[in-house]
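The chain below stands alone and is given as structure tokens, in the form predicted on its own.
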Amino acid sequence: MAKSSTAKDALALIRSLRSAYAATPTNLKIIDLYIVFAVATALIQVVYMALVGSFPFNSFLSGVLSCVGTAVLAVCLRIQVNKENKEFKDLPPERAFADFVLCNLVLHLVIMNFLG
């Protein structure tokens, strides 16, 4: 009895999340897709390291940190670009994107320096 109630609750939750996400603007969905891509790339690198080994550990660490750092910066961009967020309502989207690009540039310069 409890199992069917839990399953119904889970389905109701999934339906409500899907309907709420359908109202999300396209630019936020594109950023979400970019975040999923960055996290999936990091996971693929971790699985590859687990299967093959981590001989050049600096390379593995740089790749994973690059993916995770890019995903975190993309989340920050999504927060700043979201129209429903009242905290950044005075910040133009162009400025938020410029901050994202500049921070990504600094992140990848540090990653390249870490590689050696």
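Superpose the two forms; the largest set of C-alphas matching within 1.5 Å is the rigid core. Just so you know, these numbers come straight off a predicted model, no measurement behind them. Positions refer to the first chain, counted from 1. What changes on going to the form predicted in complex with its partner chain:
Once you line up the core between these two forms, the Cα of A10 ends up 2 Å or more from where it was.
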The other form holds:
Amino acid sequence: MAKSSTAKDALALIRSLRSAYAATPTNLKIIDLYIVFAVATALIQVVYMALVGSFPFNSFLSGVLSCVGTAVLAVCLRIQVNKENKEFKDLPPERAFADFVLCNLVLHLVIMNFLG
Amino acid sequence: MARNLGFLVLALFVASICEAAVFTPISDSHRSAALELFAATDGSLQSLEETYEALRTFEVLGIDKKSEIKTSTCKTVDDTLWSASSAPKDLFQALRVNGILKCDLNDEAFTGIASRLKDSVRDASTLLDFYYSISSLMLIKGQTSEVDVKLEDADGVFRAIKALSQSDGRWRFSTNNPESSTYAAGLALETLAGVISLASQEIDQSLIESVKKDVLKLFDATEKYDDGSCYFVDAQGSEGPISASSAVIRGITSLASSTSESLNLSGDKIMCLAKFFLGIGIPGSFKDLYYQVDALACLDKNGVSVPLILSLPASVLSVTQKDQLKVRVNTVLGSPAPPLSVKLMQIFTSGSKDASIIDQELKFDPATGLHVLETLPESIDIGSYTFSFEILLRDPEHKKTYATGGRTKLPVYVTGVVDVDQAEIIILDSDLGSAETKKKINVNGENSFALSANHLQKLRLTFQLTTPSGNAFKPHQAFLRLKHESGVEHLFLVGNSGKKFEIILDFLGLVEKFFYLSGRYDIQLTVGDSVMENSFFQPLGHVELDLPEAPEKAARPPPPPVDPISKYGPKAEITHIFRSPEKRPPMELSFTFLGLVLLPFLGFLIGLLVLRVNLKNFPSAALPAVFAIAFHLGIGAVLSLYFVFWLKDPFPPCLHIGKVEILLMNPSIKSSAIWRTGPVVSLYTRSDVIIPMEPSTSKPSTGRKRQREQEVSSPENHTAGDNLIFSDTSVALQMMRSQFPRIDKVSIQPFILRSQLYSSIKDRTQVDRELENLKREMVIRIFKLSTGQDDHAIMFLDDYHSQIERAVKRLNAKKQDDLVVFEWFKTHVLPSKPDPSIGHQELHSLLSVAGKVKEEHISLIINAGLLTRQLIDPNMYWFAIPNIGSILKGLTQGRKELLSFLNRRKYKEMMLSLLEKKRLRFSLLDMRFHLRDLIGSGGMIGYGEFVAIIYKGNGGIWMVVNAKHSQ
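Can I get the form predicted in complex with its partner chain as well, since the one above is the form predicted on its own?
To see the whole picture, the full complex is given below, headed by that same chain.
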């Protein structure tokens, strides 16, 4: 009894979440997708390290940090671009995107150097 | 047991050295030493002087060697005596030898010599002149009675000699020489004695008295040793104390015998001189031996006083064998003493001052000539003592002629068997002190106890030592030794209280000292002393110790002692451990994950499709579209810049996957010539098949040398070329020529750098020698390169000719007939001048052989690049390779580029195979060319699969890691 009710509750929760998320603007969805992509790539590299070993370590670090770094930057972009976020009301989305691109360039300059 | 005895003997020996005041008369050891020293001169004596010294020594020692050398020596003596030019010194030596050998000489010779000697006495001014002349006359007097040797003006001669004496009793050699010496005093005394006996009438008594006073003064200046011996030192140092003392003794004894009256010298002085000569033992040189023996012989029979030496035939007396104390009294040469009695006056116990006064006369045994003390005094137990003796002469007359030297102290060792009683070994319980195990030790027999104890127990060992007379005995050594089975030893001193010796090992307090090592300990008891006849060194068995576990901080047992021989032996060979390469995953796994990493990207793209992302918002108007495109292109450009930057280091470690190919060159050459040490002789055929032979280490060097000689001796083989043995250098040259990079921009024939040859052949001397041969045989030419470093290019002559032809073709000379000069250059200059440079005059004359040379001709050659002017001397030219300038520039820049590239690597090293794939930007030559050059010139080192930079600035440190030695 209890089990089915929990399952039902969970299902209802997910459904409400999906319906709520469906209301999210598409540009934020794209950013979310990008974040998921970056984190997944980082996870795969971590799994590779756990299975195979961390040699060459700097390459592994570069790979993971590149993914995590760009995911964090994307999160920042999402915060800034979000219309409901009153804090960045005055910041135009173009400016936020330019920041994102610039930060990514700087991040990857470092990553490329560290790659070895 | 033999070991114990040996120990005893050694201890006694050491003890006897410590109390060195033991003087024994001349004995057989001197005789054998004299024979040995004589044998060392091979029996060939250089001069009459040496012959005399040898003969005199043998005569005194009673060795008959006369017959061996009589014939030859007598001939020399005869020649010397008959020769009119012989100096008094030679005559003196010859007469001395004759005095011993008694050669057959007629009196005529003596007569002639005697008159000559008398003349020289009259003319003599120095002491040595007097000495030789007068001693010779004395010798003649002794050898024949026919010849008149009397001196008329004896008083005058005596005064002349006396005038050389000094106030301190020493003499001068001549009036001009102000320095006086003891040795001269000895000679002078001997001379004066001669004068007295040669005098035709009585010498003035007052003169003799004054000489006697001189002698007394001389004896005041003796140097003394602590052991009662004394000697004369020659102030000038020209003569040693042995010869100086010997001369003085000879002088005073001859003086005493010629004056036949007492010299008033005390017997003690003579005695102490005798002790000096006996105390020096056996001298190492024949000369010193002669002085010693001669002086002792003079002392043995003299008119002053004959020293008597008291000695013990055996200084070790065994109580068990009831040895008697025997004393021998002899003269210094070992001849028997006159009737006398020996008294034992005092006995000193060693180590204590107190002495017991005995005053007992020893019984004389006429059969053996020994004085015997039949029973040792009651108070004497085993131990070491010093006995004090006194010699009493029976005949009061003898007291004048013999010197006894007062009391003589001699060391005596009394040994005996020490009783070992009540020896037992007990294991005690710590708390109660009650005995758990008790074993009696059988000192004389075998013991093998098997005891066991733990750390709460004690081991007690007790024994008693009693001397034969029932006293307690304390040996020098009483040790208990415990030896663990692992070789760790512990030594304990067994203490004593009175008779009883006891040691208690409390294992609780000793666990630390025992390093907590449980297990079997072998017990060994050592009791020893030099006077203990039954010193022992016995294994007693073993004790099984059960000790607690070692705590963390406990000291480790020391390593077993290193064998002193192995300590200085060769060390173990050093093996290098290289960092093992990282494990790499299988390629399939890596590629699988590469695919997996791409999966999220795919998911991202699909997600974009699901979200219906489109590019509808992309500006369609012209200007914004351009800006948008420019923006994206800009980002793309930045990213591609990153990528290019990454590619510039084309071999990131993550790409080092898979098997690495290591071959730098032709594999057979690489394995034989470059990476092995030592020259390799290779077979070379036209089809470029190179068969490396065994490396030089496994080949006898003579064989290799012979092979090389063959190569050198058959130069025509090099040009003939088929299936012949070539030198390493020519093989390497051919190989490198075939591997010369193809250069499209510049037309140049292959050349090889000398440093490249060095990289493939280790023996540089061999390379240089073989290059020289090839140069002389007109196979190659060597050119000095203007790179600023000591670079030399080697080009095959055929290649050089074709290079010249190309240069000439390009020259487009205005006057076609001027080009003939190149032909002259090829045919006349090149063959006759294999050196890298040529002078202007020589060039001119060589060219003139072919035809009329103009200055324009030479400038044409220079313009073609065949010659370059030397900077230092404008009249000298270097031969040059035409058209090589751009390549030389590339060579220096390529070197720099390669070195700086390696410098930027983390370990300044790189795999050869990877480096070889890299292209050099500034050099037309390929990587292999540069690698060989840099390895050969010492800028880099090749090692296994890797090359690394050599830092010359940092004391020649170079670093190669990560390389597995390929061989």
